[in-house]
Structure formats: structure tokens, C-alpha cells
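One chain comes next, on its own, written out as C-alpha cells in the form predicted alone.
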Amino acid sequence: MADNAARQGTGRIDTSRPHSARIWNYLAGGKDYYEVDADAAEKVLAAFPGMRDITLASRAFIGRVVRHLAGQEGIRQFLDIGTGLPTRDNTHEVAQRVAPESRIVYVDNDPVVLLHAEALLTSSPEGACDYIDADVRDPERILEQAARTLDFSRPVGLMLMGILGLVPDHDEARSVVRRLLDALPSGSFLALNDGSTADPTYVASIEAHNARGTATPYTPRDPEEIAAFFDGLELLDPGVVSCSRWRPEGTSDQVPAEVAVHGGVGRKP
């Protein structure tokens, strides 16, 4: 059992299952799992090992995107759906590291997330945060929540990183998104990603992991379906792809190995 999540207590945890958030926490190299957490991981891995260059790649891409956001479109509030356990630069932290008055509420359901809330809320003095306990499912409550912080008037960046996989229809999942962009103004952005069909040994991995059936159930889609997300809204370049490949940094010219999960961002017109 980690340090952190052992010592917080489970209240309405439950440890005897994996949840997908800690067992991120555990591929991103964190503290805040179980032991049931990293059993669960450790049998994707050994059935994918670039598992962990998916986990590392999306994280990543959530800091180069929010820094584009920050500094390259005047983006000052951030609605972070399926945020996870907190790590090295979280959303607020590279925001307001760009934009100290920058506005964050983060969205999670899972207990030791919330119980590690208060790690997601150190806000600079100019800016605020806030966190909410709500499913990705209930968008009604999440817009309804979030008004306390954001000024939906205004630009907002809504981030949805990894996190509609587990909204198995295609069809809900389209329709979740669709409902959180019609609440925001013109101008504002969605930034998602999600694991992605491009490798077909990752796809037998998370099979199998559904099939054991003992976490919730995570579905990749293929890269066009990813990019129907974004259906209306003007793409930014270069379009949905590989996250490694979506404005990577640094001055080599090698192109950075492809993962199996895809995003992109777009402008609501």
C-alpha cells in the first residue's frame, strides 16, 4: 500500500478493487495507490509495456497544451474533467506559472482523489481553485458546481484528458462533451485525449484488463472517433494525433516515437 493513500484512511474507499486513477497514479511513477492498484497495473504492463511511455506522453501533452492555452490564447479559466491524483505540474500549477490569476476547478469521483483535493487547491493569491466530486456523466452538475469559480461568460479551456475511455457509447460520450462546449462561449477551448486502436497490442492489453473485472472498464477508440470530438470547433495544428506528436518540445528533429493514445485541441468558434 502507498505511503499517502495508506495513510489518509479509506472511508468510503473501497481497496479490495483497482481504480483507474490510482492505477495511473502508480504508471506516472506516484505514491497515492494500493497494492491492489499496482497489481492490476503491473499485469498491463506485462502484457504492454508501453503502458508507460502512454502514461508519461499524456502528461506531458496536458502541460504543453496548458501552456499554449496560458500563454498563446489568453486562456485564464480551466475546467480539468477526470483530473487524478495530483502529480508534478498539475493544471493550476502550469497555468498560473503562466498567468497567476488563472481560475481552475478540477472534476474527479474518485475518494482518494478527493481525499488529496487539498494538494489540487494550493492556488497563487491572484487566482482561485476549486475541486468537485462528480462523474463525468453528470455534466448538469459539473456546469452547475463550477459557476461558483468560473465566469462562464469568459473563455474556458475544458480539458477532458483520458478520461471519456470510460464512457463505453460512443454516442453518451459525444453527447457529455457536446452538453460542456454549449455551456461555454465563443473562444473558449476543448483540449482532450484518450488511449487510441493505433496499436493493436495495447488494445489486447486493456482487453484483457476489462475482462479480469475488477476495475471499471476502459474503452479506446479509434483515432477518428477521437477526432469527432471535436466536430464544430476549429481544430489547432496539427490536428488529432499521436499525443507525442502534438507540438513537441525541444530542438531535436527526430520525431518523437508514436503512442497509442490521440488528442488534440480546438476552438469553439
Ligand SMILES: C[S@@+](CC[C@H](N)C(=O)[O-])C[C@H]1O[C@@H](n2cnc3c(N)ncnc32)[C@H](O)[C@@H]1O
Second form
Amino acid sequence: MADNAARQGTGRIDTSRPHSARIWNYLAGGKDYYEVDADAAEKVLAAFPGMRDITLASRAFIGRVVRHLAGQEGIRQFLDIGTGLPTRDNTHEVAQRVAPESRIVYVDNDPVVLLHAEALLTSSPEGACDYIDADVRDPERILEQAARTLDFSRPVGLMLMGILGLVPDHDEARSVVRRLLDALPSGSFLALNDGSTADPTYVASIEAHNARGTATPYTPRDPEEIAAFFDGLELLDPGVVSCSRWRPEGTSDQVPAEVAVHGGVGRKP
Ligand SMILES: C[S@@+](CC[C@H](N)C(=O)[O-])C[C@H]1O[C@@H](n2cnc3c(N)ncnc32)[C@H](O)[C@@H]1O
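So that was the form predicted alone. Now I'd like the form predicted in complex with this ligand, please.
Zooming out: every chain and molecule, the one shown earlier first.
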């Protein structure tokens, strides 16, 4: 696909530096990356082999969260910001397996994700999917465009998975979360995860990655800082934890219980 992307190049695609969506795709076993992304990912893996577990734990967490929100909480609308490149079990596929009428809006600012957006728009006939090319730092624009597909008078599952580490300023990241939540009615949910400082080797490998030069530097946060994004919400059990510990389902995830990616789910009262 990297060739395909190059052929269809939008002029915005930068292949001179690694980008998070493409690195993440490499780590998750996809095909939608450039050499510069694979090199960057391999350097991180060489310093910190547990990076693969972080990717697996994150993707498994997302699947369990969406199944829970659709299955147990009756959520039928999802706003998934920082979607990433299409992969196995995209949010709409998981949600619509539970409830085919689910409506999903994806948001990302990476031009390669935009190029592949059609793979995210394969909604069931009963539901709907949309894709918005936008920056999470502009929540008002996202909300305005998402209103084409989502009814903001009804509960929404807001997903911020692995994206706020790309908004390094903590106050700005908190402001983004607050402005998005302010637009959602009571009974909505925030589901969020991010790389955490729980493992010093992970933190050192990400700092070295940032120092080598990337278009998208990443900032792991303390688990307490990640938990603070849920202020004002009712946190579902077991709270903000290592993602492998969030309502694990058997042993199929095959990742350690403690991984340096923390997340949780909270309900807006
Ligand atoms: C680490 S990936 C996570 C992908 C997916 N949410 C997951 O957890 O598997 C981060 C995603 O956020 C996107 N992203 C980074 N900064 C962004 C921004 N300022 N606005 C919107 N999307 C952004 C990247 O392009 C990438 O697709």
C-alpha cells in the first residue's frame, strides 16, 4: 500500500520523517507504512521489545471497550478521534457486530489515513460511518462536522485512543477533552488510553525516538495524569489501569498484565 499511497500522493504525505499512524500500523502488523516508519519502529523495538505488547494491549483494549459500550451500555454512536490506519476490528466493525444500527465518525489528521478512509466507511446498511480529516486540537470543527452523522442530543462514546500523547501540553490536552465532553449529553462515555510512564525503558525508548526526529513526537504521561482526563466522570471499574487489566477476556490477548499503556472508561453524569 505504501506504493499505492505514493502513486495517489496528495502532496501532504511526508515520507522523509516517521509518522505515528504509519509507525503504529507497522507495529500492529499492517502494510500501510513507509521505510522511514519501519526503521523508526525497529529502533524503538530494539531498545524496548515490549513495544509490541503495548500495541497488542491497546488494540485488544479498544475492542473490549467498544463491545462493552455497545453491548452493556447501549451506546449506538461513536466519535473515534485519532482513528489510525484501518486495521482488523475497526470501531464500526466491532460496534455494528453488536448493534448494526451503530453510527461511527472517525477523525484523523494524517493524509495517509485519509487516503485509506474508504476502508473505514464500510458501514452496515442499518448504520452509518463518516470520516473527518481534522486536528484534535480543533474540537469545535470536529463537533460541527460530526453532527452530519451523530445526534448530539443522544449519548455518544467518545474515543481518544493513543492520541493525547501527541498533544504534549497537558493543559491543552485537558482542554480538548473538556470541550469535546461539554458537547455531549449525560449518559455519554469517554474511553481513552495512552502510553504511560509506568515503564522507564519504554519512556527512554520514546524519548530517544523523539530525539532522532519524527513528525509526531510522543509524550507518555503518568497514570495519574491519564486518570485526570476523567475528572468529573463516573469511572467504570476497574478505573484507569494498565490496558491489559481492563476487563480482560480469558487469555486470548497474550500480553503481560502490566504494560505501559493506561486507559479506562468514564460515564458523563
Ligand atoms: C498511536 S495512533 C493510535 C491509533 C488508534 N486510535 C489505536 O489506538 O489503535 C495515533 C493516531 O492519532 C493520529 N493523530 C496524531 N495527532 C493528531 C491530531 N493532532 N489530530 C488528529 N489525529 C491525530 C495519528 O495520525 C494516528 O493515526
